[in-house]
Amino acid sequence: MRFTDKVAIITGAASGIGLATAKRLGSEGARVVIADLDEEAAQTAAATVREVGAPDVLTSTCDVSKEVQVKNTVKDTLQKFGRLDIVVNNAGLMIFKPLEEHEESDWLNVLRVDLLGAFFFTKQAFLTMKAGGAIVNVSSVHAIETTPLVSSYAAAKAALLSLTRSAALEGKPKGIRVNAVLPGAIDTPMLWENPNVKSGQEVINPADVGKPEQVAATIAYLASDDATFVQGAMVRADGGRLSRL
């Protein structure tokens, strides 16, 4: 049980690989925040995790991208638990749209939930975890190598591996690790959703498709102390996919 005691908030915990990592931290031992946009599903998610085991689950509404909504989360957490261990920035949202359709709205209610959302929670985590804590950021294969239609996503998610180094640097000496996942084709509705493999100009190869527990399975390791020594580690979780591209 590796994360007996241990306080874990995970943002976009209602479905996916957050509901994934959730039930997994949970069946491991760890109290579960569950911090999501949408609270009837953040119910039904609790309920799933403490079915696997999880001692406790507080749910959360939370936007990301209002950083009065975060504080608020971070406060309740401490409010009910009393310490936060681990972050796992989770949530995201992805815009298929060619790059000259995209208007400034779409680019900033994106980078807002992939790159700030996480910058919000890091900064909390900072200011309220002791040493010993772990944040683990959910970037994306698309940061590295991408496709067309996503250029907001890609950016955010790129620009989330650089939020990743530079806290990674600020919070060695605080005691605490922070490192990323980057995810591939992976079995959720972002997926089948892309109008991109819709259409079939992305063609996705059912061996390259992981499952949202195989890549929570890579979330509870970096935030484990089984991970002590990885610090700014950018692990891709997408079965070579990339290696492909």
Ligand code: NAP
The other form holds:
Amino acid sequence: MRFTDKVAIITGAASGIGLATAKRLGSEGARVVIADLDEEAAQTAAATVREVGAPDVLTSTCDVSKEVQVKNTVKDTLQKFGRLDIVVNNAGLMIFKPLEEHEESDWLNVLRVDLLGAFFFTKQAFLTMKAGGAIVNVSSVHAIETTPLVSSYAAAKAALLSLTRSAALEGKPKGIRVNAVLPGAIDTPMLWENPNVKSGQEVINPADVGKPEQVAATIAYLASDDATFVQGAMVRADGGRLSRL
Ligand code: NAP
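Return the form predicted together with the named molecule of this protein as a structure block, the form predicted alone having already been given.
Below is the whole assembly, all chains and molecules, this chain first.
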């Protein structure tokens, strides 16, 4: 039970990797805050997180791209649980368009969710967390190598790695660790709704498709005291897909 007495906020936790992470941390003793856009989906997720043994679960309707909503989620967390130990910046948005069809608003929407959302939570965490806290940012292999039509997403996920490095440097004197995980192709709605995958333009070998629980296990490691000397790390969870020529 690595997370007994700890409190964890997980964004985008109503589905996919976020939900698997909420279940993993909850099953290891964390009190979990499910921060997601859709209150009904968050409530359904909360029930499954309780079922695996989480001692307590709070749902918080939160659009991570809105700083005021992020502040409210952190405030509600502190009000209910009196502490914040872990933040998993998992909520993500992907837009599929050729570069020449991308509008400024597309870029801003993706950057607001995938980059600024993590910044807003990091800022609140730095203002409220005690030494021993941990932040895990969910980036993507697209931060390193990418496919056509996802320029804004690839750029945002690369910038999230840069934010991870900066936050790790500034977090160290506060005793707060900041690390990133880079999932490959993971069996969640986001993967199968990907038009590149649907059209067959991006072919994924079934052996290269991981489960959300496998990414959640990596996130749980980075969030746990098993990783007390891991700071600013960028850990791929892609089954080795990125290594292949
Ligand atoms: P998912 O199943 O679609 O879950 C994402 C969750 O985030 C959904 O519940 C979604 O709510 C929520 N969300 C979206 N925008 C939000 C916002 N502004 N504020 C709060 N919540 C928001 O996706 P996933 O595959 O688990 O993805 C989780 C993370 O992993 C993302 O950052 C993604 O980029 C990254 N990732 C995924 C893969 C993959 O292959 N699946 C690979 C690499 C990286 P709605 O459903 O209501 O929109």
